[in-house]
Amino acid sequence: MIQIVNLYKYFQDKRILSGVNLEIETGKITTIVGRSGCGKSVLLKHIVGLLHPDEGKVLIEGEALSDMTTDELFEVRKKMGLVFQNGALFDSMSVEENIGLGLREHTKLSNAEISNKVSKLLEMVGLPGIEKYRPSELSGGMKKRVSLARALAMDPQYVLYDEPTTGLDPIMSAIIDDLILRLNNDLNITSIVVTHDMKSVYKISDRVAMLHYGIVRFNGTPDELKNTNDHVVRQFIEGNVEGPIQPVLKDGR
């Protein structure tokens, strides 16, 4: 289980999250859906140790990433994988290279034993024989599955997307979709899912959290989300206009 206890977070005099709290399930996909900037992207990054709290902790199978060393902070990445919003492919390296890049760094498998692996890796995510192929050479659909090819690669307990959908058309959006609850399904991980995008939120999750000024304003099953009466939940996932959420966030938040 990943535990997030009261985290807070600065930028300078901007508070980004203000007293965080969340449990993720073992086994389970939970989404964190928010407005822009309301801090989603920062939990992500704390969750896979890239920043560091100014207060709170974040747990890790009972363990605080901020009383780990280097080293053991580098073993508990090892169990995760990292879908970035636009892929964040080395556009020098070919698709093969870039899934292998983990596997040539921190295994000790031949060249023929990890070409072997990203091809079962593409064939996952439903692009067998691209292994050559440069990333100016992909779609952006095909580029958020090459990158979701990567994160798979070390066989991580733990997948963290930042926006999957994003950028992308309503079919491919659907067949990102159903990679993400396939893979949970077939590989027994526990998925985490940053997203804007309320049709995937609604397809694909066990739990939602909702950020909003900094704290968890909701966190329930997606019925319980289509349910609510929280006005300002409300008026987030109907994506209205009128509302007591304001156009622009008060105090820097």
Ligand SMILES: Nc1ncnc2c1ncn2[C@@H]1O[C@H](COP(=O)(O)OP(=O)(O)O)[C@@H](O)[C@H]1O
The other form holds:
Amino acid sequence: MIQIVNLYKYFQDKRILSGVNLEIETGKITTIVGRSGCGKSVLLKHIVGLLHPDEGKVLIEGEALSDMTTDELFEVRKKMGLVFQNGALFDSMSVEENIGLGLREHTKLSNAEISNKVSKLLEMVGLPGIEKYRPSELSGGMKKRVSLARALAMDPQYVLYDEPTTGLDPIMSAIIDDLILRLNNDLNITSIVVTHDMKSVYKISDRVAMLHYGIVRFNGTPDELKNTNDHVVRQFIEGNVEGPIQPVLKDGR
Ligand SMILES: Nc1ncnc2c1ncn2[C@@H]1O[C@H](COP(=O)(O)OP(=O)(O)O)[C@@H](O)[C@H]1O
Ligand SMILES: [Mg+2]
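Now that we've seen the form predicted alone, could you pull up the form predicted in complex with this ligand?
Complete assembly follows, chain above in first position.
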């Protein structure tokens, strides 16, 4: 289990997270929703230890990231695969080199074994045979899936997705959603998915958390989300212009 306990984060004087509390259940898919700029990516980066809280903590299997030694942190990070919003693939490398990067640096696998594993990963994400392509030759949906294959290379227990369907057409979004579901079940992965694609939310979530003004405003099942009486949450999920949420956040964001 991952626990986020009373997490605060400021950038300069701007408070982005103001006491986030959230538990991520093992083996489940938790989606995190909220308006653009509300701090979803910032929260994900805290979970993988790329950002450090100003107050509060992130516990992985009961242990606070902030209490870990560099070695311990490294071991925990190996259990986590992060699929970045823009794919974050290296354009100068082939697909195979991108996916095999972690395996080359952190395992003793031979080149042939790495090649073999990369091919299997590409099959798993529905892109067999594209090893030699460069990221610039791929469509948006393909890049996201290559990025996912790279995240899966180290056999992670947790996979964190930052807006996996943003910018994709509805069919490709559905393919990605199916993939997230399938990987979660077949590989016994715990998934955290940041998204504002409500169709995905209802399709893939076991639990949904909505981040609003720096706190978790809603936390429950997709059915509970559909039936919530919270007018702020309702406005968000229905995408209404009129309502308590103003077009520009109060602090000018
Ligand atoms: N490294 C950073 N330095 C300063 N401000 C940041 C940094 N990262 C994010 N922010 C700010 O924090 C806010 C939340 O960002 P983010 O988590 O990326 O939003 P989103 O919910 O769209 O993913 C934004 O106002 C953003 O400008
Ligand atoms: Mg983001």
